[in-house]
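A single chain, nothing else alongside it, follows as structure tokens in the form predicted alone.
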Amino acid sequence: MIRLMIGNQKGGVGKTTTAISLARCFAGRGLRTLLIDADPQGSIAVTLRQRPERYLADFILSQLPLEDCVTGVAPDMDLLCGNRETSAMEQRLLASYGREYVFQKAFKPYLGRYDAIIVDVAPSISLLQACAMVFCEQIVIPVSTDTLSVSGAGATILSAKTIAESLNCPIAVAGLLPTIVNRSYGLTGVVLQMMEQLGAAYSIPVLPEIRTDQAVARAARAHQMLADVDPRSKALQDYEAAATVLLKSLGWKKQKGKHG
């Protein structure tokens, strides 16, 4: 099974329509997926215009099914939204024991259901972000063509090790993903030699840049993904390319005679 947290201590990177597009990028392939903003703004249900009457909330704190409260958005994927209530939700499970493990508690029944998880967090270091990457154990990182966003990669990786040594845990990033790369600025290039740099000194590798696309602007406008709004754009192809790299990287295996 396929679980991802994507994350990054620094906003605007692209993250969650990294989330989306490589939900649906594996939702198309095949596998059932499930996607869950952990991220208290509910970027996701606002990008894709969705109000459901249960949220991310609900399914931990008042333990409802789980098909109770996820949103089938496309063939394959499932959505659980965030919303305000994320944040109410964070502070009451501070006081809570094991904590950091709540995700894993949460969503152990229902992992059958599913072939890939991907959960999007917010841009700073939470308890919920704790306990996205104890549960996904793999972390992909959308790093735009900006230094602070370098920096942003470097603190979730820290992040990361912190929290996978203080609870025995495995937790390895997946991959540095370049988002909103535009060759012909003269600082892309620079950049993107700091995402080498920074993977080669953690031993994590540089997924296929994605490129900028109005599409992405089109598609956020229609509160629609990409794949809806235009299945040839160039930032579409390039997700699908980082979403196969990714898969084998994971060791994903189709099985036989599974989803047709």
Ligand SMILES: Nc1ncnc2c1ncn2[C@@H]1O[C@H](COP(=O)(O)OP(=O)(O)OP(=O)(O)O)[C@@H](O)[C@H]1O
Second form
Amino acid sequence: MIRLMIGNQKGGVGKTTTAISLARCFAGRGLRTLLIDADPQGSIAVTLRQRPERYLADFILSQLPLEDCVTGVAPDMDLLCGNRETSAMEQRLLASYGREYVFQKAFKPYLGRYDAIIVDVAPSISLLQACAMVFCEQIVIPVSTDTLSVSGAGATILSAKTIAESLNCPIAVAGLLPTIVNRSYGLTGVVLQMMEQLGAAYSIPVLPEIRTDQAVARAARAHQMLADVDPRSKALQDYEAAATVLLKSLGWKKQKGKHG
Ligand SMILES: Nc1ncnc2c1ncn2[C@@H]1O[C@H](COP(=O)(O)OP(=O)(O)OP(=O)(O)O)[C@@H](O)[C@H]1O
Ligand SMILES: [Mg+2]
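Please could you give me the other form, the form predicted together with this ligand, since above is the form predicted alone?
Let us now look at the entire complex, which starts with that chain.
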């Protein structure tokens, strides 16, 4: 199965848009997909106008069954929402033994139910980010076309290395994903080159870019996913192309009869 954390220590680079869109692209290809919102801002519930009865914190702290905490948001796509309780949960976990393994332990019994799990995290170095890295073992770093976003990507790569070394667990960056790309801005080419250099320095592939597209804002305003608002939008086409490359590089092969 595939598990991906979507992270960049810089804010506003398209992490949440990427997490939702990639999850939907995977689900659209028949992968049973779970999207987890581990950002204490809990923005996916707001973005998709979901008001579930149970949230990530209920699943982790009260150890409720996962099926009682997720919401089906599209065919083959479940969402585990976050809310403000995520912050309180993180504070409680900080004092616990084996805290970085909390997600790994909590989701382990449910791994057979999904083909792909995608975790959206906050733009900060946090315990939840470490939990997500340890659980997913693969990271996609969205990088928008400004230099701070590339620095944030560099910081995320270093955090992943530090956590991997200190906990002796395999954490890899599956790709840098250029987001919100507008080739008509002068700086864009320079920043894309910086991304290529960063990728080359750590042997991390740069995925096909996601173009700037007003359909993303339209989808957010409509509290829906791109695929439901504008299935032919540029951004969705780009996310599909990125999903194809990612699935191939992660070695995903559709198994016959896996649903049966
Ligand atoms: N391809 C795109 N084209 C145009 N706008 C985009 C695109 N991708 C994302 N955006 C916009 O950029 C803003 C930031 O996106 P998003 O919320 O996904 O970033 P984020 O990294 O999750 O932010 P945060 O760090 O606050 O969690 C949003 O207003 C979103 O609508
Ligand atoms: Mg976000």
